[in-house]
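A single chain comes next, written as structure tokens; it is the form predicted on its own.
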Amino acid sequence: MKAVILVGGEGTRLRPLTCNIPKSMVPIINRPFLEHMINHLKSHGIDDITLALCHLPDQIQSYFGDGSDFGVKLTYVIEDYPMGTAGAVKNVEQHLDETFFVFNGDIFTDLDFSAMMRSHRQMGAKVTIALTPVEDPTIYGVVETDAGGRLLRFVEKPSRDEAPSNMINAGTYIVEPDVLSHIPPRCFFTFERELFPLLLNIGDPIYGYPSNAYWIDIGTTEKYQKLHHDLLTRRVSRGFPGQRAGEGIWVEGDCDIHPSAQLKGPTVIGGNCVIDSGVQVKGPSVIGQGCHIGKDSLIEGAIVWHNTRLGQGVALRNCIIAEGIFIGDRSRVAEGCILGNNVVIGCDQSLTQGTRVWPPENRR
């Protein structure tokens, strides 16, 4: 089966984490978000994937190549300028000669795509939209269907009084290729505001596929951290890299972990890490590949990206530390802090709750 993944966005709400990398490449349990997505698609027989790129495309292409190392075929199409969700799919139309999936490139889900495709075919739909319930529908596109599941209305980001239901557009579609004829070429055009209302007006059958499957949009740092916690605590099931090294502890590759270090799960430690004496790691935590955690340091509920170095007696609590960071001896990073790539924090510093530090090259 074929799919298009929309990975052209700049990820502005995730900054400073996405100042220098695409949103789809931020690590989730030490693997790029997009890699997790591709693996889930492959498990449902979706192995011919077109990536619609725009922002920082080279990083995605250099990591995934032609997709063969990941068991899929990847095709890349780069937009000259942002074209919107439907415009981006129109831009890759030459690769879409059969019924295909469309995925927003910032959604993590365990939705059963195979069952969704069966429903699409049974209903004779032109488009099927995955739906998921949320507590606050006002920041999403809300969908109203009839008793048979056929779409009646699509309301983008309504007020609470205007929301016809709490079922929202979950950013996953199945589309028949002839639908693309309704999208004008080389212009900004969205599914939500232009294409879906147009199809409703002409009477094309659009169906919803409601599901209580796990679903999260990683577009903010809070949700990015929540996804890690949900994965580590097994609210949503995915395999972890590495081998089990204790209750709730996974260690990947060669690591030098001092016998006096105390590791409490759930925790994942990437390959080639050095963890010195007296270190305490308390889950849910992730330590990326190639990190060095200095003597008597504490990591509690933190996400630490690759190639980061902590001095002696450093404390990290419920924060996100991006790649290539150095934190000096005895410094403290409090809950909710976000440090972008290549940041240097000196000795005896204390970052207060919620502090965000931009990468050096992105500061003004």
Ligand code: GDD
Given for the second form:
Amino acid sequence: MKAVILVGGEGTRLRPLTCNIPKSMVPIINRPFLEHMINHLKSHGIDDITLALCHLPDQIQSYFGDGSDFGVKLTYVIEDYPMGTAGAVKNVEQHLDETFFVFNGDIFTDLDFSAMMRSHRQMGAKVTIALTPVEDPTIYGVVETDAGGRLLRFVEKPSRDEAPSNMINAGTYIVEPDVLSHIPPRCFFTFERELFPLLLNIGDPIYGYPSNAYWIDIGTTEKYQKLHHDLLTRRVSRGFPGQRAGEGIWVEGDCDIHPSAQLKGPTVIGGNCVIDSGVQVKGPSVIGQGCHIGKDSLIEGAIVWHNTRLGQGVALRNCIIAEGIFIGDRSRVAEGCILGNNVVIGCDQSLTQGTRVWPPENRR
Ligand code: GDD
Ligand code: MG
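Return the form predicted in complex with the ligand of this protein as a structure block, the form predicted on its own having already been given.
To see the whole picture, the full complex is given below, headed by that same chain.
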């Protein structure tokens, strides 16, 4: 089956993590977000995937190549300027000659795409929209459906008073190819504000597909942390990279872990890490590939990306430490802090709760 994944957004709400990498490449348990997504698509027979790219396309292309290492066929189409969610799909129209899926590129879900396809065909829908219930619908697209699931209204980011329900657009659609004729070529056009209202107006059948499957949009740093927590504590189930090396501990490839280091799960450690004597790691935590954790350091509830180096006696608590970072001896990073790529923190520093540090190359 065919799909388009929309991966053109800038991920502004994930900064400083996304200052110099696209949102779809942020690591989730040491693998790019998009890799998790592609694996899930593949498990439902969706293996012919077009990536609609705009912002920082090179990193995605060089990691995934033609997709064969991941068991899928990948085609890349790069927009000269952001065309909007529907404009981006129109732009790849030549690849879409059968019923296809469209995925927002920032959703982590357990949704049963095969069952959604069966429902789409059974209803004879032109478009089927996956729906999920949320507490605060105002930051999403909100729908109203009739008793049979047919869409009556779609409102993007309504105010509290205007929200017709708490069922929101989960960012997964099944679309019939003839729907593309309603999207003007080479124009900024979105599903949410333009196409869905237009289709409702002309009376095309759009159906909602509600489900209580695990669903999260990793658009903010809080949700990025929550997804890690949910994966590590098995609220949502996925395999972890590496081998089990104790209760709740996964270690990938060759690592040099000192026998006096204390590791408490759930914790995942990437390949080629060095963990010195007296280190304590308390889960739920993740340490990326090629990290060096200095003597007597403490990592508690932290997400550490690849190739980061901590000096001696460093303490990290419930924070996100991106790639290529250096933190000097005895420095402390408190809860909610986020350090962008290549940040350097000297010795004896104390970053207070919620501090965000931008990558050096983005501080202008
Ligand atoms: N190629 C391309 N070009 N992709 C784009 C563009 C574009 O111009 N604009 C956005 N995207 C991609 C983003 O990268 C993201 O994967 C997806 O489209 C949705 O954009 P977001 O910016 O993340 O939108 P949102 O989260 O505010 O709202 C959307 O998702 C909600 C669910 O998380 C809407 O679809 C809402 O209706 C929905 O409820
Ligand atoms: Mg989003």
